[in-house]
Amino acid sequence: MTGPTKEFWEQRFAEGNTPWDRGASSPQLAAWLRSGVLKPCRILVPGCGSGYEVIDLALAGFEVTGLDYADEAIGRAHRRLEKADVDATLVQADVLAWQPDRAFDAIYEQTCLCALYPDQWREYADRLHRWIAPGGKLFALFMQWLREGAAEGNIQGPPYHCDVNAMRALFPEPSWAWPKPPYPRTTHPAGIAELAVVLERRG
């Protein structure tokens, strides 16, 4: 398979080589919760990693499912859930093979899309559309990390740069309702940034 393998992610977590890990939830999650745009509901966190967002959402009253490819990531998230003494469902599975038993009201997408090789984005986006109930929302943080090699057509990552024009093609209207820009920009200690966009599933 082109792009990162399960073994790649297992090794990164086992070695602690996870520069994307803030050691806490993204501040944008807190902003969405404070504003009331994200209210308690049944929510999925694909690519949940160490589980920070899973825990904070569970503490805020959400029915949370965390999904990750790597056994080590699920192990980390499980240990944190036990320490925080909160309930959530954790699933170790490939997002391109897994299927939930029913649709979610919302999905928090931060680290999964940018971790997938771009050839897999179309399949993943189609799955997100199926996994969200009509009228449900995708809370997306689109990775902004444009490397110099992009000018020559190189595909560099993970994480892979999520150009907003590419995202509009991947999540097109009328299947998704897009808010008007500008979009909040969340910086990261690793020197990267994310654009925060809330999409509503139509159709």
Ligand SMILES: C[S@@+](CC[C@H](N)C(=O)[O-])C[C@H]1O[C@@H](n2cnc3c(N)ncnc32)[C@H](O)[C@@H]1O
Contents of the next structure:
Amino acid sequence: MTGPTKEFWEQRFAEGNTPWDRGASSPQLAAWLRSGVLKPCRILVPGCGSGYEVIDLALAGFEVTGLDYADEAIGRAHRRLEKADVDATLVQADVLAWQPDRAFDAIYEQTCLCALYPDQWREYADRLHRWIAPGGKLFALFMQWLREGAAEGNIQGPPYHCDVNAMRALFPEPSWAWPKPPYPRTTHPAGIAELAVVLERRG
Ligand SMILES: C[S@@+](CC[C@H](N)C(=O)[O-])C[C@H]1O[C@@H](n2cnc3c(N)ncnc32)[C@H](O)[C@@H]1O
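Cool, the form predicted on its own is there; where's the form predicted together with the named molecule?
Then the entire complex follows, led off by the chain already shown.
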């Protein structure tokens, strides 16, 4: 298979080579919570990593499921949940193989899509569509990191750049309702940025 494997992510955690890890939740999560667009519900966090968002959502009264296939990600998230003394479900599984027993009201997608090789995006996007109940929302942070090699057609990552045109093709209307741009840009201490877009599942 082309692209990062489970072993790749395990190694990144084992080496402490986790530049995506803010050591805290994304400020965009707090912004969505403050604005009231994200209200307590049954929510999934795929590729949850160390679990900061899982914990903050649980503390805010959500019924949260965190999903990741890396041992250390799930281990870290478990330890944080215990320390915070808060309940959430953690599932260790591949996002391209797992199936929930029922749909979620919302999904918080932060740096899982951009961690997958683009050949896998269609499969993942179809799963996100199935995992959200009609009328439910996808809180997406689309990674913006267009690298130089793209000009020659090279696919570079992870993280893989999530161009907004590609995102429209993956999450097309009328299956999804898109808000009008411009979208908020969330910056990251590692120097990268994400576009924050809330999509509603329609079809
Ligand atoms: C770049 S990290 C982001 C972690 C977290 N969302 C954050 O922003 O801190 C990507 C995470 O996705 C997980 N991941 C990548 N591919 C996956 C897959 N196919 N199934 C489940 N988890 C996956 C990795 O183990 C890693 O924890």
